[in-house]
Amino acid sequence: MTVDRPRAFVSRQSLPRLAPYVRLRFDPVRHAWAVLSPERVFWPDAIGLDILQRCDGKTPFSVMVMSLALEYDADGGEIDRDVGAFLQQWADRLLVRL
């Protein structure tokens, strides 16, 4: 039995947040984060991290990524396509919920 969801996508207004069933977690043997999920073990870069942590429920996409454009001191418009792009691969793995 298959279950039809329909895909949730990011815009401006989106209140990321890490599904119920995800963690993150820090790995002292291997001194890295871990992004636990069933039966899935994610290991995301700086970077990703970043914005993982920021993934809280409240915070709107519009605010993380000017938030994230001044701490990296980047383009704007680059990090909105790069946050929306990372945030809607895990939105459709079903990590993030948007």
The other form holds:
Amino acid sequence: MTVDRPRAFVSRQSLPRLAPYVRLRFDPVRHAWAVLSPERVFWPDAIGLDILQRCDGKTPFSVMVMSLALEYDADGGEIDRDVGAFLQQWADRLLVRL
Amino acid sequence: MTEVPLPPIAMLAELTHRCPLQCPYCSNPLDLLKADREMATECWLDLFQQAADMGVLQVHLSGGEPMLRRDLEQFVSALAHAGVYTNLITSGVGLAGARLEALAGAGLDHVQVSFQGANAETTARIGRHSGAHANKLAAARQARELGLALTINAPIHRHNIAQVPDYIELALSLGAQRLEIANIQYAGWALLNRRHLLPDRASIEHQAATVEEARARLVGVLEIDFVLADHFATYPKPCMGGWGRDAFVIAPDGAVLPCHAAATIPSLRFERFGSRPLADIWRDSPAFEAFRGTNWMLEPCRSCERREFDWGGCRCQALALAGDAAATDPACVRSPLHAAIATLVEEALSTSEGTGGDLIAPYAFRRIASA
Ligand SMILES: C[S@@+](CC[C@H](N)C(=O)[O-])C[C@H]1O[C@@H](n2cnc3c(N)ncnc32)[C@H](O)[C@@H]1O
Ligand code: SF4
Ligand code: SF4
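For comparison with the form predicted on its own, kindly provide the form predicted in complex with the partner chain.
Now the full complex is given, and it begins with the chain already shown.
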């Protein structure tokens, strides 16, 4: 069986974006941001939300890491690892495209 | 329970019981409602708005066959405007073409197409509909072209359990994101036909190995949801994520149910949408209060450390097998009646017919007013 859509891996050039059928919205009833996807609702924490909001298909992973490092006043290498792992996990669930 | 329940996240709307197929495992109730009992368009629209206002984030549009409602596009559009995520749960018959395009235009997010078999011959035999397989393939392909999320649902029982590898290939060839290998729940027509549907233990074990291997191989390509059959499990599933906790069901006539099979518990009375605001029904309707939380539990659930994980399993199965809807679900190894489940499997296997072949079994095909 040929798979026409192989597993994607995070790289510095990746342009992460939410899959077209995934929606990020604020829920006024629970006062929280929710990720709506097939059959599932996720409640990202503050950092997760900051990452997902940057998944616009235009911001390369490397730029995303720099801006997050600034915002969190954190070490770039650490952010690189954490954000990379986060995006890989979301890509593996087919919620984020790389 | 005195605590105010949290708002529900999801709603399953069974828009109709009508359906062009006749699956003998259908989870719909035996006394299927006719078209004249279905809620009118305006009532559904009012219901959807109230659900969104209460905090429902996901609506599953199902049935019967939801495509038989001519107002489906209106429902999707209203839900999308309210920010609700819409899942269409369909046999795929009557979907491909202009209607799917209109639904996508109305804001539909996700299509789940069920396949009675992984090939046309099996689909026709189990669903009793000769053209269904081609319809499903066309609908699934079009859903992907339109950018919708696609799930392939495989309802598994004795007569298609050998096709699990073919289902995986099918889902891959259609470019689906998700595949549900869902061993059927023995409710509704499936309970009536249980003896003819339960698979044997060897097939179940083989299936588990196949799914495990495929899951590892297909990380990031296809998500495989695997629902094990209760009859072969150690612990029960958290039915509906807990009674009256996350989700509820609306029957075609507007009855507000804690789960789709709740009507099999004769002691419960259900309120109909329209009698009171939906939020009030959710909050304190006696049918929801009956098994909400853990206070209603008996031993062994009452003092079990898993009680807030699986919520004691399925109330309908507890009633059916233990004679008491408040009992521990006999699917649980800690139920004193757990051994009875194994007996059911043995009994089912001693009934004559084999797997596949040309069986048109003595089973009862789902039909309105044929039960
Ligand atoms: C009752 S059907 C209604 C929607 C549509 N007619 C269909 O079959 O897709 C809803 C979903 O439940 C699945 N299903 C039906 N009977 C079931 C059972 N006894 N246990 C588990 N899933 C079942 C179907 O395959 C389908 O995905
Ligand atoms: S499971 Fe089969 S019979 Fe039941 S509603 Fe779906 S297609 Fe119809
Ligand atoms: S005893 Fe009850 S709560 Fe404990 S695992 Fe079994 S069903 Fe779940």
